[in-house]
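Form predicted on its own, single chain, as structure tokens, below.
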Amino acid sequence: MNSFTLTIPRTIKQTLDELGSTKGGPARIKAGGIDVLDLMKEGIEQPGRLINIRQLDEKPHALREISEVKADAIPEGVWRLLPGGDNGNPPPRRDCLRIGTLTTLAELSHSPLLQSKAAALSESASLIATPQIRQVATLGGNLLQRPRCWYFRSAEYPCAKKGGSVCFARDGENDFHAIFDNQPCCAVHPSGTAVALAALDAVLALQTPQGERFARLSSFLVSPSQPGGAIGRENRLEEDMILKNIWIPSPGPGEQSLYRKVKHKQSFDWPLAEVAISLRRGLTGNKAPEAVRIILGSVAPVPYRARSAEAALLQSPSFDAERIRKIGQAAVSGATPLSRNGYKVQLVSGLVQQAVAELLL
């Protein structure tokens, strides 16, 4: 590991000043440091300055706070991006959950507020890594971590994501790689919380030197094949930006969510497949589903929205084993597995069936 200078700012302004400075070489933000230190030890990143933001103390809203904010206090930039605002008209104001990005995964998993109002996020955090890591790792770090592809992580392979010309996983050991959108890079997105937050229609608050900006998580995360994407990045975070807060719409009547994952072993291990579902039921009659988001994880460069499965779920107000099987099949429609990860197709289909059955039966 190369030598570096460590700074510990106390405010976001001090952090932005450090990011904007060129003295001492390139800067890298560290919170829990789980991924950053790995990248430095593996030689993938060699910053001259490390900015430890773990002790930021921003008032009035701490960056390690989980709270519910009433509708009339929601920033305009947030509520205009909430569900229902895609047709040119802003959505109706609604209460939201606000989560600071320095919140640890352990705090997410143990929060009674999240357990009752954002179950998918609480469940995803509770299943990441080990209890020891969850006590240190932060929500922001989990969202912004780099892919865990072994070719990317190994200094011996100049892969395309590191500026080379070859994706070695395409014809190599690709057992755990993408089955959707797997060109030109087939690494999967490593964040479990991102899968849950995508299902929950999360909005991000980003601080820049010019002021606060807001973005849907679904547009902030970007694959190489998407407009504005690049093979060397997984998100649209710029060097002068800080991820501050995550906003999630509070569930209304008839709304619920869940998150499920499959691992090779149930101790510390990376997932083979994940699914998060948010669902809204009608309040009268047979209470049939009226809206749904189904997000798949560990199958694409960013959390993958299974729109075909959503359409299949909304087609009928009644559900039985055959209907749920068809929803699972629709979830993997269009998959293009690689030479060694074809098993993921059936695995993902079964996982979606399990999750849908838990919600609807």
Second form
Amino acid sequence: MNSFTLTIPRTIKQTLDELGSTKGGPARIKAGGIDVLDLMKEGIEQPGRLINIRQLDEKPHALREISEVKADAIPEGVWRLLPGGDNGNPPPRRDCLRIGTLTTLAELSHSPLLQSKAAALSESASLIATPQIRQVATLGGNLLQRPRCWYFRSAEYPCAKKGGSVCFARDGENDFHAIFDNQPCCAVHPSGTAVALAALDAVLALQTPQGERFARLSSFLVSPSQPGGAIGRENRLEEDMILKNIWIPSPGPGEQSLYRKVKHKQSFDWPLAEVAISLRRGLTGNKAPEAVRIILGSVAPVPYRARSAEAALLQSPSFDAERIRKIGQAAVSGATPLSRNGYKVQLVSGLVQQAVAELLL
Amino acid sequence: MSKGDPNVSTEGSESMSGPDASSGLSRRSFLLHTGGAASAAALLTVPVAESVAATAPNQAATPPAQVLGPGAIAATLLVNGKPQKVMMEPRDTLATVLRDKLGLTGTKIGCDRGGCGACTVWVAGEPTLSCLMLALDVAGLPGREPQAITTVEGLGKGVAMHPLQTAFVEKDALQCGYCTSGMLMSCAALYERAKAEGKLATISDGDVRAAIAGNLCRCGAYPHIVDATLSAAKGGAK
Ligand SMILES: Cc1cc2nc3c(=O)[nH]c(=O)nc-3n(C[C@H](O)[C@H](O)[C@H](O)COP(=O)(O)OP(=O)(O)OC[C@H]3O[C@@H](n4cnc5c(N)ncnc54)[C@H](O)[C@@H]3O)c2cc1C
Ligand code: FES
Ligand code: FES
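Output the structure of the form predicted together with its partner chain; the preceding block shows the form predicted on its own.
Okay, now the whole complex, with that chain kicking things off.
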């Protein structure tokens, strides 16, 4: 690891000041450190200054806390980005869950509040990495970690994501790479919690020296091919910004969510494919689905919204094995697998069928 | 070293790989001598009262950010109940400080990347990877108490082994022994937690497997490790 100065700020303001300063070379935030130390050991990142926010807990920001906030106390910036607004009308105000960026993955998995109100998020956290890592890794760090493409992670490969000109995975060992949106870089987004949070319509609260900023997770994460995207980055975090909180609408009546992950090795492993679904069902009669998000993970540079599968599900007059098979097929329509990851197409289709069946059969 | 000292097996297994018996210099003490080894447009901006300046609590009273390094500084580690002042750089991981500066080589480094669990120690009682933890993150600094670190050397009390260590010996829960200290820390944490909750009798096969999900054993001693933990739990529950 390169040698660096370790700064321990006591407030968010000090953190921003330190980020904004140019003295001592480029700075990096360290939360749990699981990703950033790995990148530094590999020599992929060599910050002159590491800003350790792990123990930062500035009230009232509650950076390591999970709580439910009443509708009338939701910040305006969050409220305006909640789902349900149309024709220029703002979405209805509703209760939300607020999760501090420094909350650990272990805390997310064990939280009774999340288990009952944001099952997809606590399930995703409980399946990430190992018990030792979940003890230390934070939600913010999980969302902001860099991809795990082995060419990107190896200093020996000057790949396009690191400023080179070639994507070595395209014609190389691309077994675990993207089957959607895989030009010009086919690394998949590494974060399990991002898949769950995208299904849950999460809104991020960020802090810059100029004030607070809010963004939907789904527009904050951006693939190189999307407007505002760039091959060297996975999100819109700017150098002078920090993530503070993640907000998710509390489920209303008839709303539920789940997260499922397929991996090679059952003890712990990176996912081969992931899916998170949030679903609202009618309260009467046959409780027909009224709204759904189906988000696929480990298939694209950012969590991938399977809109055709959502449409197939909402149009289905009833549910049986055959109709659910159609939804699974719709989920992978338009896939462009690479030389070695064609298996993912079937795998994802099957995973979606399994998850939909769990919710609806 | 007497029989029953938790250091024995780990020391022994390592000195096999590299001591120069004639000079009496082990690979480790050699290392000690040489000091070696070691776009924003899409974001919605809302002018809110809760701006940075407004929320920084009582700025005058807030002490400034601490800036450490890049050179070595003295900080206190609380290891196995004993506070020790150690010189460390910001980039030193807990694993390297334990091994190279405190001589606690029971903690092993396998992958050095979070993937194998060989370096597992307890931080405040919780199994944690010492290879991905900066030593300064758990050290005592002006205005901050050190966090309690427990390594495999501190698992037993003196020569009395922890029930898990005894069970590992009895059930032959190791072959090469490289994963053993990490395995012990994960299994013993499960044991201690269950004991504190009065639930030792209910530890299941699945509980042990979940507890060691982050510990790889290249020799495949898993069945014996699970066996040993269940047997220790049964013994402790009596
Ligand atoms: C063996 C292994 C298996 C794994 N398996 C999985 C898996 O299956 N699924 C999965 O999702 N992940 C997996 N991971 C990745 C792991 O979950 C992440 O590395 C971890 O969550 C990162 O969190 P952290 O707090 O340690 O982040 P850090 O390393 O501290 O930070 C990561 C990045 O986020 C930035 N950052 C952090 N917090 C903030 C903030 N508040 N504001 C601005 N920037 C910030 C940092 O600057 C850095 O760039 C695995 C890791 C390992 C080692
Ligand atoms: S050495 Fe720390 S996990 Fe492998
Ligand atoms: S006993 Fe050899 S690695 Fe586990």
